[in-house]
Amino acid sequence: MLKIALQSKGRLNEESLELLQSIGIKLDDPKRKFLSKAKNFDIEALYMRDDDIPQLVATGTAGLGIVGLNEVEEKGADVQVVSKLGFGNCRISLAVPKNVEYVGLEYFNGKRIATSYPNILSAFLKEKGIDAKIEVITGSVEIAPAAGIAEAIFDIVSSGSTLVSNGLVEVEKVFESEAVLIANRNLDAHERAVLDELLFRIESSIMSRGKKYLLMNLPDASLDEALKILPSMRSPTIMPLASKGWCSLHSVVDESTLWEKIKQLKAIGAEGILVIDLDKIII
């Protein structure tokens, strides 16, 4: 059976039990246990810190791992990114006390930075040539400049909510992180199998989201303007109706230009204008 490592909690945990469980992988009692197993899928579940996750990988006490890609960068694990899964996101910047004078990278020339991240920080710092000290903190380094830690910080931000709180500015955007599917580059043929197997359905929930299924009334005079307004996975379906003139039309959207669509495919006579959820898309 095929190990993925998971965040043990937090919101990375919470986003990947809920994408396994929309691919129909349930876990038994996930909150509950160190490993949990699938009961319809040849995988479990291993709950561990994230920082853990990419060496566990790496050495292959787990095949497999859900984690961001901050941590894959900052560990240097040996393994392989398979899949980028579209939650999970933030950045990792540097940022400075609201009252300084801010003129650009130079500032941070002979100043410490605290920071949980040291490898990707001293990537960075060597690669636009400053020379700066690295302060490593493991808890709340955003705390670092008010207690005379450090005159900066390099830190995870989301809202930058956090940042506000504590009179921070965030000036310099350095890594941009998502949530990614991590693999042994040494699996066997079986956990191949199973991976493969894994991609897929996640490839497929991916697919359907922000996505918009449409099915029309439409009178077939307008037919070919609305093939123009709508796009299609390969081509809109469409099937004529009991009335004369008149056809049935479907095809996918995405959710952020549904409305104007909505709106063009209404002044072309569209009626009976059905919007539905998509689960899956399957190509």
Contents of the next structure:
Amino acid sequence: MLKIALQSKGRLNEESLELLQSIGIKLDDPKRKFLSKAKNFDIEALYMRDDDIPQLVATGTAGLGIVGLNEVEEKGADVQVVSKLGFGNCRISLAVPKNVEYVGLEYFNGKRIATSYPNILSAFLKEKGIDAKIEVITGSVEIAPAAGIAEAIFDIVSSGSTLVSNGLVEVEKVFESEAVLIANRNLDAHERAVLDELLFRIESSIMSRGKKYLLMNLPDASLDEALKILPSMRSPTIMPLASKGWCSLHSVVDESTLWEKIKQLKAIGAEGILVIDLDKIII
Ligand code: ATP
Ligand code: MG
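Please could you give me the other form, the form predicted together with adenosine-5'-triphosphate, since above is the form predicted alone?
Below is the entire complex, every chain and molecule, led by the chain shown above.
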């Protein structure tokens, strides 16, 4: 049975489990055990600290894993990054106390930088020709400047509120991360087939994010105009209505453009517009 390593607790745990659930994979007793089997899919979840997931997948203890790209990069794990998953978004940035005069990357020459990501940081400093000392600390990196451990930090930022509350300011965004599905490079044919099915389901679930299904009644005379407003996956579905000269038009639209499109459609006579949540898109 193919094992998938998931974070046992922490920021990625819930969304990883939700993703599996949303694609019809029911794990018995998630969270409560070290291992839990799926009832209806040939997969078994293995709950681990996120730091250990890249290595477990690289060695094949688990065939698959869901983890932040930051951990994959930091651990230098030789795994296949199969798919970005669209959650756990964050960046790793350099930050300095807000009262210092930041002049650019040269600021870091001769300085101490506290981080839990020494490998990503040292590669970045090397590439930029900066000579700084890396102080590795595993937690509460943001207190390092106030504690006199370092003059700067290199840490995960998402909203930036932790930096602000510690009197720090983000000065360089170095690495963009999100949760990714990773796979061992030597899966056998059966395991590959399970991964392909999983990936197919994940993609249809990801594709439906931020999309809405739109239905409306439209005068036949406005159809050409409507087709210009609504580019669809192949083309919108058009069905005749019982009342002559009218049709029903169905399409999928991006939520970000929804209200703009509705305005345009109303202007050409669309009525009875329904907006429906989409669960999966399979193309
Ligand atoms: P573990 O106990 O599993 O080692 P952790 O404390 O190392 O957990 P979390 O804080 O749960 O890790 O973060 C897990 C991952 O979530 C990070 O590696 C990163 O990919 C992602 N993430 C997204 N936003 C943030 C954020 N604001 N702070 C920290 N991690 C974030
Ligand atoms: Mg960790």
